[in-house]
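Just the one chain here, the form predicted on its own, laid out as structure tokens.
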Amino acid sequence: MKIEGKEYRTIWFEKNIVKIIDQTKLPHQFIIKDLKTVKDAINAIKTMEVRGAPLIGATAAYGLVLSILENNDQSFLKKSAEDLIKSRPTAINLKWAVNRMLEKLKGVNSDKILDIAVNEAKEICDEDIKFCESIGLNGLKVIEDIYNKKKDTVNILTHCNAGWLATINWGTATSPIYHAHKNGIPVHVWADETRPRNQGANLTSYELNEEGIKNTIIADNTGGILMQRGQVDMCIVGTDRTLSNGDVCNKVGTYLKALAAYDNKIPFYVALPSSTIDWDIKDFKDIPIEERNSEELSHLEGVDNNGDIKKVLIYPKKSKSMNLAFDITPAKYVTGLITEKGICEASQEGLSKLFK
């Protein structure tokens, strides 16, 4: 996708260095950052310089490439893998990518291991782009159906950032939107601000602006009244982990949007590549929910009049806050899951038909 008219991926490998777009600086500064060690990769994941389940997985894959460059030793590789998996517990793509890399590298001679690791990490990225493009083409059909009935701008509400910045390219929730735009369908996006890190405001709106797609940032609690007023035609969100029964774990606040959509009879879709499906956990209560630093709530970051990024306290100094990063949307509130293989109902039966 584009930034200032130039095509980018969110991550790439160049001269033994992993290049990323530092998303903590967006939308105010566009900075390409170098990751040179596995610790750099772990830190980038922890501090959310990279974020979004598919991109986290790709960064972890390249983190193991950096581990091999740093110390071509199996015990160091194993320790690096363990540390990468611990860096953010909720998104299943991270563990999936690390395990896929380890399986590929098992028993490989040390003189060949680097080339194989680089190729596999690149394959993970290339595969994700294909999956996200297919998600877009499958989801496009839903938008087309709404447009053919309405014959007017399709208003889509999304939460957090499941755009190309959360993947390698195209995005998950945004991919159908990008495809609709490319096909001449007029779309407008309600972008939830998504407190506390404001990924909707800082990232979703930013990338939609760069692609020339109309969008409006709203406070997280505005979606309900927009639905009541008939100003939302559909909701589409991403996911960090979806269970085989169709329960969806995504950015905190997703559950409330799903409830509002259900009450107002508005379709609520979840877009995801198959790498985000957790086939092992059966009960959503067993999903590890990340609790992040409370400072993300108590402090706001922005640009001052001099163009400098500053952080300011907005809560009373003595107040405590809790920062749960994700919530669970039960399958019964999900209209459908949009995957690279098609759209299915959010259920064991629905997913099993697509992924035998």
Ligand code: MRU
Second form
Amino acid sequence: MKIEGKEYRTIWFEKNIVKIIDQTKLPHQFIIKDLKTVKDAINAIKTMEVRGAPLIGATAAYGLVLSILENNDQSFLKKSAEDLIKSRPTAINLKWAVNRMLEKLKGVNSDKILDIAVNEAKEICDEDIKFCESIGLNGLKVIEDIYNKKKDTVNILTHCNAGWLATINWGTATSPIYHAHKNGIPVHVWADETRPRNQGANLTSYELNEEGIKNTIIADNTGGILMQRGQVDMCIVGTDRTLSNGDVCNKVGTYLKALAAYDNKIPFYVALPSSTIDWDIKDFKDIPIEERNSEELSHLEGVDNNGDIKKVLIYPKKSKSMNLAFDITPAKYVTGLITEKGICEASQEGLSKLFK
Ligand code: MRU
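If the structure you just shared is the form predicted on its own, then what does the corresponding form predicted in complex with the ligand look like?
Okay, now the whole complex, with that chain kicking things off.
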């Protein structure tokens, strides 16, 4: 997708260096950062220079490439894989990508391992782009149906950033929106600000602006009244881990939007590539929910009049705060899962029809 008219992917490999767009600086500064070691990749995931389930999976895959470049040794590779998986706990794509790489590299001679690792990491990225494009084409039909009935702008609410910045290209939740826009359907997006890190305001709104898609940032608690007023036609969100029974783990606050949508009979869709499905965990209570530094709540970052990024404290110094990063939306509140293979019911039966 585009930034200032130029096409980018979120991650690429050039002359043995992994290149990323530093998302902690967006939307105020556009900085391309070099990752040269596996530690750099782990740090980029931990600090959320890269974030979003598919993108952290891809970064972990390239992290293993960097690990081989640094030290072409099986025990170093194993340790790198363990450290990468631990770098963020909730999105299943991280483990999925690392395991896929390890499977591919099993028993490979040290003289061939680098080429095979580079190809597989690229394949993970190329496949994600293909899958996100298919998600877009499948989700487009839902937006088209609403437009054909309404004959007016389709208002779509989304939470956090499940846009192209969270994937390699297209995004998951945003892909149907980009496809609708390309097909001439008038769309407008309500972008939940998504406290505490403001991915909705800083990233979703930013990337939609760059693609010329109308959007409005709203405080996280605004969705309910907009739904009651008939100003939301549908919701589409992403996910960090969807269980085989259709329960959806996504950025904290997703659950409350799903409840409000259910109460107002507004379709609530979740868009995901199959790499985000956890086929093992059966009970959502077993999903590891990331708890991040409370400073993400107590401090806000923005630019001052000189364009410099500044961080300020907004809470009483003595107050405690708690920063849970994800929540679970039970399947019963999800209208459908939009996947690369089609749209299905959020249930064991629905998913197993698409993914044998
Ligand atoms: O903490 P983040 O910014 O990595 O959380 C991202 C989300 O919750 C996204 O909705 C999810 O990863 C889906 S990305 C296509």
